[in-house]
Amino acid sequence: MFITDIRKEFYDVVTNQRVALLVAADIDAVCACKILQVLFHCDQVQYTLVPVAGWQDLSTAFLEHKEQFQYFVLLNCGANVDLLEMLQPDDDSVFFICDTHRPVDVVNVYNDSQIKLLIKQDDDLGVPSYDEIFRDDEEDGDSGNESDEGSEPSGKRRRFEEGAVERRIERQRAKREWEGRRREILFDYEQYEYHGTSAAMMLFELAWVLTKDTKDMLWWAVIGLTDQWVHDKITHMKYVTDVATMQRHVSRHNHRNEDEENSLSIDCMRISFEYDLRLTLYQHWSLYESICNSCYTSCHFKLWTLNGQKKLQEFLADMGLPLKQVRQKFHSMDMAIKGNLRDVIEESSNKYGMKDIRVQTFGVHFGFKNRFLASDMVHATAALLESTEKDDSASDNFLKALDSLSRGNLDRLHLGIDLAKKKLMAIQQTVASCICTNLIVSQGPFLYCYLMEGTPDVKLFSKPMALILLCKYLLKAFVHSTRNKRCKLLPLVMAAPKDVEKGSVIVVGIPPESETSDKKNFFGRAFEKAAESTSSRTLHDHFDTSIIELKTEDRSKFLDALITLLS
């Protein structure tokens, strides 16, 4: 059931009882979780936080809870399947979930009494009408569904055995015909897989609504919609939409503190609408690797062919800035130079063809030091959230993750952005390698890409958040540099080893690659599909669809598959 008034049907019920707060994985819904904190410790709520990387671990974190536990909030999983079916929870259970995923699961949107959804109403969700998609069998007789030519034929014959007979007959057909209707609507609905408005959003609206917002809580509102994009979830109608919504946030914050004394003292902090550049961390690396490392401009120039670095060279001859300047850390440049760079780059941008090398967004200041974009936090928490550095937890990397949020915690926030660039650098070279060595192959209806044992970097993209970043970046590079016109309109999908002992991959399948693309997703289907269709042994663990978990000796058969079924 979709909530309508967030504060009296949400929090004001479970404001004196104790909560299980179960977040999944990704940078949106720590930013909520992060929300949701501090209006529990606003309350003195009392909650327990459990991170879930999986329906398993929630499936786990249920079970081990549900006994102190009548109220369970559940951050970015939990909408698109049926949950009480998955979960079997006492009568009592209550979900509230806060989800991007689409399309929700029909159970959930009818089921009044135990699951609650705190979902916008005006995305775009189509959820089929209640009538086309359940249906009362005990009612069937005495009319409910009773179809208007059922009735005909019995009011011709007055016989009655004969009509009563009709009837049935007219009754079982009008439902065989009403749950052909009901496949194919439920087909539709399910058919592809997509993104709705940001958790730290919605939950950055319930802060609003208590009057309890703070400039923290909008900042990591920010930073969830700055993921989605980062990530590239939504269209960019839907971004420049939601830009505008947090813009509005950022001005009133911004008006209402203009009085305040600590406007300037060291520990302020200041929210700006920014129209930035599309050059990853360039404020925290030098420029001339910023442009090396950013998909958007590796892309364009082609960076991995002895063309492409020629064509930069002459790009940064064009701006007119010296190479020492260039190659050295964005923060030691002249500020003669620093003051103009946004203008001098986007003039040059634009005689090369990168029109749009701009983009809206926001950046803070922490104190008088410490500047960051949106995309660096989003950048930098992701690299925390999936660190392979040590060998720690799954939940402890979600705990440094969630502390690099807190502007008390600028250490480990520069240690994410350390290991951002790591990783970037590890996708800008592997993207390479995969196209000079012609890696991605054509397999009729999408392109193939399989990550050997051994490339570099491997380990980094077992991680679902690492492997779908170097995919789209691949995706782009590769409608960069293939003449075949075909190719470029193709989706891709890509496999890397998961688990060597285990001997399992991870596939994940993102659609292709347009500035108009509607950013939905029909691999989830298709992936359960061919599984089936060859017993293939999968895992369909993660709350996205589109990726999952496979056998690596089931591989060809699985592709065999997914090739036999899109064409």
The other form holds:
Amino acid sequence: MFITDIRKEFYDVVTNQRVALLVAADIDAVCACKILQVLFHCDQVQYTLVPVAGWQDLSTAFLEHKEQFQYFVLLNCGANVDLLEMLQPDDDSVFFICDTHRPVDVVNVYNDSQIKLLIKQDDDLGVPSYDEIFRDDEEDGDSGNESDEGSEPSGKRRRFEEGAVERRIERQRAKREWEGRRREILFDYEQYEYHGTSAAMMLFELAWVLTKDTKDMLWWAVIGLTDQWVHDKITHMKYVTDVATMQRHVSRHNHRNEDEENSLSIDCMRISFEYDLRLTLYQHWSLYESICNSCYTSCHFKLWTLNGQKKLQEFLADMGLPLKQVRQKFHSMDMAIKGNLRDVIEESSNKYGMKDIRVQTFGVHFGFKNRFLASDMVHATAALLESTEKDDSASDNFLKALDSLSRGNLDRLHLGIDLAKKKLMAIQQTVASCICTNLIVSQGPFLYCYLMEGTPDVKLFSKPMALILLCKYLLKAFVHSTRNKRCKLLPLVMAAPKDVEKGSVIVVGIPPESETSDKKNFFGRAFEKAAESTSSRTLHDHFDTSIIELKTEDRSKFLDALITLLS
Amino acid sequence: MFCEKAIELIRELHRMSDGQLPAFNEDGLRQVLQEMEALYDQNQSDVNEAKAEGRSDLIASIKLRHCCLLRNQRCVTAYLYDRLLRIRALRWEYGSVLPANVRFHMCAEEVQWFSQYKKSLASFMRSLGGGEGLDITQDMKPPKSLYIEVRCLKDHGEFEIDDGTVILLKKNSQHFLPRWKCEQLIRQGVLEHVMS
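Please give the other form, namely the form predicted in complex with its partner chain, since only the form predicted alone has been shown so far.
Below is the entire complex, every chain and molecule, led by the chain shown above.
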């Protein structure tokens, strides 16, 4: 069931209890986890934090901890599947689920006792009403009545029996109709997968209601929201609306210090609303590198072609930025140039067809040296979360990413920024080589691309978030470079080798690229059906159903099944 | 050269300057004592000779040997005393039950000394707090909060805390637990205190 008063129904319930926190491996969940940890520290709620990477991890963690804990809080996992059936808990276990995955499974919505959803009941949920899906079966009791009419005269009895039989046939027909409608409704409801309001923002609201919100928590909520935007999980409209909500909080926090001038020390954290450039990590890199490696600019200029490179040089010349300055680290650029850089770039980009080079976001500033934009932090933490260093397990990486969000661990954050730069460069190079060698093939209902094992940096793309980022950049680049109008509207399915020893590949599917896309992804169900029909050996372990693992040998038959399914 | 063996003993302890206890060098100690015995015997005979025959040229060598004897004595007592100090620190670090590999490095007399030290520390702690007893080996630094956040570095299995609840300590899980229960495990290296 949905929780209406998050303080009374969630926080007050767990305050005097011990809680198990099961957290999924994405940045929004990590931020939400940090916010909740600080709240628990304030109120001395004992908890155990277990990172979970997929459904199997979730089940294992639940089995290990079910004896000791009654209350489980799940962050960014668990809403889109029938949880009670999967975990088979005892009757007194209670699950609090704060998840952005939609659609929420109907059993989770209508279960009153064990599942509490920390989700806002927006308009976009569209949950079917109770009567359309669940119904008590009463008509089976009527069929017993016919045998009781023993002593009636035969004529009347025959007429009565005929009436009773007709009524039974009528009821069965109605039942079949109802079941048919139910199947249709559920199919429509569960067909598309999408994402809702960020979990970090939900928990920040909880902190705000408790008046225990701090600037740190606000910053983490901003990072959680920006993660959804960077990884393209929410629509632009929703992002703008949520940014407006966050901006109200930011101005509320900044308003406290306005009456006294210079009252805050330089080490205090200041969050500010920025209408900043869409160039990834540009303040921690050189401007030139950032333009070359940001998806938006690279796709518009088509930087994998010679023509594109020339256009870039023209663009820089148009703005009057000397190449020597632009190739230097951003900090060392001339102050005069840095001064009105944003306006200059915006003006020039309008001439080159890039109307949205600036985007609404937030930045933080503490100490003399430390300035970060929210998207910088998202890229850094994502790179740490999915780093492919040899000895690090998934939970090691999770803890490193968790640490990097604290202000005291700046060296870890800088390490994350370096890893993010490498990742972005790898993505750009892979995109360039895929487009130039025409690795993207149209299979009819969708585009398909397979990364061969020998591709440089292919290990980076065995992780889901990195592969999805590559997919999106590749699709954008493809849309900009192809002349085939029909292909521009197709979704993309991409496969990359995941584990060479086990012989498996990771397959992801993303919706088509368009300005007004609603980011609804139907590949989850499609993958399931294709795997069933060809009995391929697949593992649907990830919380996003559009990401699966598949055995390399089954790749071609799976693909064929998918094509037939979607045509 | 005289006193070399004694310096060897001291150097051995100096090498492990972080408080670890190396194995008890019984061999080295015996060699030093033998050297001392030999020096003493030589001195004894020389003194007798000097007294009997009035040879004053032996006095220098007697003095030299005497100095060596004193030096050996000083080195050996320093060795033994430093080991005792280290063993005492172990009680504060590990608690009253020492891990087997540390106990292996102690000689029988040191083990005896340790158990007596344990007893006197325990009776002192019992006498504090108006007869109720206070465990002063906990909270060596003033604590900032009742509960601390710890991260599990290795699989340790189940762990019980005061109110009877059991926690599963699995690698890479984080827990928020009462400070006093965690200190032992932090010292043993199973848990790590996370400061944010």
